[in-house]
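Take a look at this single chain, the form predicted on its own, given in structure tokens.
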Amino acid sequence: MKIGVVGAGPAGLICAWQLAEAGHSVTILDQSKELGAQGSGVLIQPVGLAVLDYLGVRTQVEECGQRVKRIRGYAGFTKTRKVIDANYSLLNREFDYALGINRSELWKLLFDKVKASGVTVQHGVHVASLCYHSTSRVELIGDDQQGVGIFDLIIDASGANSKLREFSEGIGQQYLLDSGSLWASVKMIDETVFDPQEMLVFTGDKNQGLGLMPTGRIMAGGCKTFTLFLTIDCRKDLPWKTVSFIDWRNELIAKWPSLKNLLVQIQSPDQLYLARFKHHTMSKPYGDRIVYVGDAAHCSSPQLGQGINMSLIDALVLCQSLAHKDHVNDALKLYAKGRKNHVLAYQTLAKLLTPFYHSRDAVAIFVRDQYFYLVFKMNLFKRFTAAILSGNIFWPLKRVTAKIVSNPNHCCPKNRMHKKGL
């Protein structure tokens, strides 16, 4: 098939290079100027790094980032009362861990592999439209109203603000949510201060706090990076817009004293990456001759760590599924139903938890603050808040590996998921 894939993110390169190695003719089409990947760090969950691993790339990207054991969070900017507690040494499992990464180390391995492959890519490409030409060919429109390309299947993964969602066969609701996030890469210069392996994020009222997740990544030096995030109000401007933006950054010290070091590094709003959050499930991830991948699928607020989880796990099924069906339009209702119970279990479980750690619900934020620390003096509590995190609800790769392990001539020799119950 001419498969023609929107978005360079990591599910559209993974879907590029797995397809095109199935032998088909691909094309990457992004609208950036110049390729790259946008933002600080992401946390790729033990259900990620499977799908790495399946990839026979997991060991090439782990030397790239740090390994997380496990993530903390406090009531208030003191370290009394723990309004969240996963530790990944209490799951029984191979990946007994996560992996923070810079978001640009990932990108480029991917790229590699998709050049590697042959795949062809355009950037500087805004796709705006589709107009079908017969039942097997669509073409996609940019925005001048020319054609780009015509393909016999689109795959989208553009994004959560994708223009090509009303083509889907179920678009579901999408709204903005109020809050967002400020990422930063700082350098680390005392590691006695902070353990290299955990990730700490710190509460406040009224929708504020602030993140350190460590990437890994070594700096000139020999300083590694973390990613530091902080959680803002969208509904206000900018808050270095109502005061200087050193006052604004004094602020921040002032409330985080012990951050001091790492704060004192930004210093201006370009090394700043906003990044805004919106909801949305589609009941069904695909049109004719159109399927969607990550973001531009379901999208939520980040707290459960899950975004570029549900695209790798996404961009992998996918390509199974197109492999193991003779047409397209079963290919992509095997791809629906493969990811339907765990994208609703975790876009649940997303909109549940919001309202606790991303909005200014003074009840919500009471309950957090005086009883969750309760639960979480429990080993039980903590290993069950890994296992969430971790992505394996439902067990998102066990149904396509087992369709791999019936189909012996499947272009993917790799069956080792299914043989560890992954």
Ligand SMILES: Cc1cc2nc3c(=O)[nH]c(=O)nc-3n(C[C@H](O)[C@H](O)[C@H](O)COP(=O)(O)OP(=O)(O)OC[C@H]3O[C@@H](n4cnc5c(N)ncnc54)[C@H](O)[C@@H]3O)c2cc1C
Given for the second form:
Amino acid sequence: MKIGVVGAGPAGLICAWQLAEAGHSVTILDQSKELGAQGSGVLIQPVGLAVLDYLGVRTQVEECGQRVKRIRGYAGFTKTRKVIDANYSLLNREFDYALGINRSELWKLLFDKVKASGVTVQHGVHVASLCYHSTSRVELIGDDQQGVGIFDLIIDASGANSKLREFSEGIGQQYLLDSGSLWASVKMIDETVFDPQEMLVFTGDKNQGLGLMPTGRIMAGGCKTFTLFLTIDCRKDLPWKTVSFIDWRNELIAKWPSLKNLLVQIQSPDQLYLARFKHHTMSKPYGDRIVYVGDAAHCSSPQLGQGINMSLIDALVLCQSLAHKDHVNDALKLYAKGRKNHVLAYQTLAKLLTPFYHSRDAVAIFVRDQYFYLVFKMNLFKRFTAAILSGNIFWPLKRVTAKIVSNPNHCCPKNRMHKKGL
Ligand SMILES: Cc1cc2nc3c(=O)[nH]c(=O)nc-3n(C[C@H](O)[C@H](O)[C@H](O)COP(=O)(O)OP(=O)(O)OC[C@H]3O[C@@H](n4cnc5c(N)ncnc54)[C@H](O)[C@@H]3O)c2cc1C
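Moving from the form predicted on its own to the form predicted in complex with the named molecule:
Full assembly next; the chain just shown is listed first.
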């Protein structure tokens, strides 16, 4: 098949790479003039690591990242009252950790695979729409209303702001959340201050909080890097529009004095990357000769840290579904079925938890600050939270691999996930 993949994020890169390896003619189109990943760190949860393991790149990815064994969150500005505690070490599985990594490192690694597999890469192409030509072909249309390629199948991996969602009947409800985050990469100068295997979150004032995610070394022998993220109220102007940038940063240092060495590294707004949170779930992640993966199909506020995992799982499940079925429509149905329960479970959980971690809802904040610490005293709950964060509710990989393996005609490269309990 001739396949057009819109978007060179993690979901698009994996689809392009895997489908080219399976013998399809694949073109990936991205709007960026210069290809690469924006932003700073991401946390790949155990289920995402299992996908990378299946694809044979886990070791390479791990070399660029940092294993995270625990996530602890505290109410307010100090480490007095815990409101999150997820201890991956309590999971009795091979993947008893998450991996913090700079987005650009992951991107480079996947892009090398894409290039090596013979995918055609077009960048600086903003896809605005599509046009159906005949019963079997579909054309992507650019910003200037000109065609940018004719394909048998389109994979929309263009992220949360996809322009192509209207080509499915199951577009779903979409809305912008009030909160967003500012992200920056910082170097850990004194490694004794923070545990590099632990991610820290402070909810701050009315959920205007701060977090610190370990993301590995910049280069062999270099300093450890962390991603510092600040949750902000996106309904207001950016904080340094009302006070000077340095005054705003000094206010943060006054609130979190223990983070002074990190915060002083942020010297201008150019070092900060802003992402506003959105929530949407497509009820039918495919249409006529088009299928949606990653943030294009579903996205939410990031308290469960599932964005990148969902993209990795979507890509793998889609590629396997296409390999398993002779007819594209059957493959797209199989993909949608394989992803349904898992996506629904995490999107619902994210929605339920948003008031507690990313809103100004006074009641939710009161309940969290006064009562959550009681449950996090129990190891059982720390384990339960880690199990949810690991991304493995409804075993999104086991279901698909089981289907593929049960087909004697399908040559499955590896069947390691069953052994790992994933
Ligand atoms: C700063 C930041 C930190 C994050 N941290 C985490 C985390 O810790 N854990 C986690 O799981 N998730 C995290 N996320 C979310 C995660 O990064 C996303 O869920 C994930 O990147 C989605 O992957 P994707 O491939 O679906 O889309 P994206 O990564 O958004 O990629 C979409 C691609 O499509 C291109 N594109 C968009 N529109 C068009 C168009 N019209 N035409 C052509 N090309 C187009 C874009 O240039 C981009 O390259 C974070 C997100 C951000 C922004």
